[in-house]
Amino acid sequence: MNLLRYYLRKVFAVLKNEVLVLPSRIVVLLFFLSMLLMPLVVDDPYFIRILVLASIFAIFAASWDLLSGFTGQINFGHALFFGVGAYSSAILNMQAGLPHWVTIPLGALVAVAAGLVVGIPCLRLRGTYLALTTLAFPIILLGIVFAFPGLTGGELGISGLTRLSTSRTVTYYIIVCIMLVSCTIMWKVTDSKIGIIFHAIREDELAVKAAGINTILYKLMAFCLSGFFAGIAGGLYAHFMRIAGPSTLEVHMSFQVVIFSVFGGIATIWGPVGAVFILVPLLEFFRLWPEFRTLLFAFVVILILLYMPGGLLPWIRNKVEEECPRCKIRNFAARRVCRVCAAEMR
């Protein structure tokens, strides 16, 4: 009882000290709340559904962004990595009959062996060069899948995976939970010592180079740590729809997350994960004009881009947040002085 006290005594004292005090924490909070509660609010199966594709596509955007937001790494194949989860957990479902919980964190694992793949030869390009060369790699494979139908079920796919629950509900409380927990572990990433080196590289590889870090484990590291996640994305998705098929090796999937990137705000995690759940809810409002569906998404993501060009969500919260001149810590806009060491703010 005692122990019980002790941790909501610090639960508390968390959410007081560190959580109530920015307008943008106290809105990650209610976006885990309100994830966490949605199923005992609502029981619309077409609006459950939106929320656990927008979850599993939250994942993939937000492991696009670990590896070209924080490197500078630009990958344009990204769907090489979610293809290869995808199809891999179909394959050991199907072939070798192992259950989801097993055949998704092994179709991860080989998606990191494709990011070592991927990530070797392309360690000497950047910019537009790596960027091309990227973009090869799912078409290759997609090559290799209609080579292969009696393995990879070429241009059908393979269908009649087993689901990951019977139970609506349980299913989106799976995927949703292992959503927050893999884009929870990415920001951390981020936020340590191996978010600064990435962050470093990306600014300036040279004079990372010269400070005697090795750059080429780093940038491995960031390919291997994005397929993973991108491989669990697309196992979840493969389990979730019952079939993988060439659909999730297609450049459009690739530019999809570029976009989902782009819009919320590179370099932040958060922000793909924002700009998923904003932008897959408004496309699928927009069916109700489908002749003009995809004009109006275009028109969307361009005027973000044109007026807000560090993205959505860090333009928001630079509008309600502001960074102490002495310290760097963010505060509330409205405060005078800073919550840490009392400065005025500008």
The other form holds:
Amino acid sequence: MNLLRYYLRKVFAVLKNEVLVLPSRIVVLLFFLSMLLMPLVVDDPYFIRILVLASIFAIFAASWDLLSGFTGQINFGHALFFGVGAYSSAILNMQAGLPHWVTIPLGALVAVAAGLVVGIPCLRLRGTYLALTTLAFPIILLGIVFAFPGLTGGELGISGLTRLSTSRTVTYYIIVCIMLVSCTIMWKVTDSKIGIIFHAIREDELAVKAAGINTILYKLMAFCLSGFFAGIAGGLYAHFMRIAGPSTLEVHMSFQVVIFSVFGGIATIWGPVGAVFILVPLLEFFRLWPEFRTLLFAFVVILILLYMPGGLLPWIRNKVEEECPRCKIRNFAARRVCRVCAAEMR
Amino acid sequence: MKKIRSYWVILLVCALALTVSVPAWAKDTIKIGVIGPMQFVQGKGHWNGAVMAMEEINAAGGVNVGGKKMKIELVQADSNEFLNVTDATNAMELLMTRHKVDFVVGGFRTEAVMAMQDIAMEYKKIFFGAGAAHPELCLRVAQDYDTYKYFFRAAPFNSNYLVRSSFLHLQFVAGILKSQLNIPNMKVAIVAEKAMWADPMVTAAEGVIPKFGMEVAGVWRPSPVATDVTAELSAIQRSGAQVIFTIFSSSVGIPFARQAGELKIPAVQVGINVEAQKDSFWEATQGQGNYIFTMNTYSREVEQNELTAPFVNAYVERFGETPTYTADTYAAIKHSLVTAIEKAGTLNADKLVEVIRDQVVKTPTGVVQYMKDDQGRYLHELTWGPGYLLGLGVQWQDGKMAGVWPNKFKASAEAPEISYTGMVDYIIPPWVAEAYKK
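To test you: the structure above is the form predicted on its own. What is the structure of the form predicted together with the partner chain?
Shown next: the complete complex, the earlier chain at its head.
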């Protein structure tokens, strides 16, 4: 009982001193709570579907940010990992008869292997060359998919995968919980020492090498981690849609994830996640004007990137929060003194 | 007075409860979802066909559902399936849950249709597929009937039959060349756009053409979006091919026809050229597409039966173009669905499935009857062949899309000849006739 009281008190203290002091953290808390409570309030299968798909794409977008945003390894062929995850899960499910809770992690591990396959030849490449090389990989895989229709289903893909659950609510919770956990892990990784090295590699790889850090290892780690989470997203997508088809490897899929990440703010993890939860429902909302749907979407994206080049969410965050000039801790913009060091904010 | 007022309140509450709990009582329209890539010509065909069906049915007083006349209401859903399969499934979910449609027609890209099919089946809604030709869609019906029985193919007939039709067209044209130009060893150049859907057709053509007594002169695979195909055409000319068997669904069909006409390549074109199925083909090729032969569904000049001309003429008048096969949403709604509803007297999907699967209805393209597979299982697949649906072979003749096949076509030696009204003779391009005149 005392232990419970201790933990409750600790949670309350963290909430009071760490979370409720910053608007961005309050938003994240509300996001977690609303995602977990949504099915209790909303009983609309269409809305739930949109949230489920947004959750899957949120993992996918965050995984791109982990690789390209943090490490600077610009990947224009991120659909490769998504597609590998989707196809591997589908093949294991349909051919080997394995259940989804086995196929999805195994699919993600195959995507990790794909990360190594892509990462190793790309180690010597940078910038535009790297981007163009990575763009080629899903196209190569697409060719392989069509070359072995007996295994991959060719242009039809593999259909009839087992559902995550027969209940929509349970499916929702499985996917949303995986999304929340995955994104938290990715955020924690980027917030750790590894994340700092990722940052450093992006800013000046030579300097990192000079500091005695094996950048090859870290770059490969970024490819593998990113591949793992994108593979998880692909596996979830395949089981949710009950089909893994060539569309999972299309260029559109790769560019979509870049748009999500740049719109939300790269090198943040939470930026791409937030962007997905804004853009996916927005695209559905634009169905009200079907002729102008794509145009409106493009207009919104261009407008945001034009006026908020760092991404929408970092822009909003910088409006409501300020960094303390002395201790660099973030504070609510309305505060006159820093919440930690009590220095004057202006 | 108080008592009377409370009676009124009870009555009102009961009426309200009935309205909410038994929506069918208040329902006076049949909602049909039309799903397709609405920003593309295929989706526009879906929508236009459905609009025509709705207007005609509603003008005639509506659908007789067990003695009650109900009007048709259409709901458009842009699947955006060429670009995004996820979008297509969202559109289907929207139709099912927000718009609460009773039936769905449309779909084009097979991968997307399969995903959409799963959603429609989950909600037990009848879905007429009017675009994807892959047999797998109907194989699912046979393999898991309880789940997939709500899916029916509306158009086109499945890809196996599309291939068989195009081979019949090849034999037809080769036969004319043989008889009129006395070419003993016919050579055929296979030209298929570099796309996956065309691969099995190329393999099949390579296997079948020698069996027809012809030689394969070579296989050429230009890009689907190629704008210059003179290299391929020169190579074909050097190969000595008299016939070019085309397999095009993309824009390459236009430059291929135009440049072949400009260069006066001495070989006739026959097969599938989707661009040549459109009214705009003549202008797009600046008249150089003259004498191009392609498989098609409709032609302004041809009447498969008495229903064709009224439909095609009304369509042309309403939308200013000849209908394409995705406009067969018209036949799916007007002839298959409404006929079944009026016969069954209900909107109950299970009861309607039992009627549709066994009914035989005449549509503007022919007679629709659903097939069973070899094991006698319901496939919900369109029957192809004489007396049912056969398709058309059209040739561009001086700016007009003329029907040339079936013209005195006999499926077997004993079978009766089949010709549609408005058929004309196939014309060998003059420069081809000139090249092989002896």
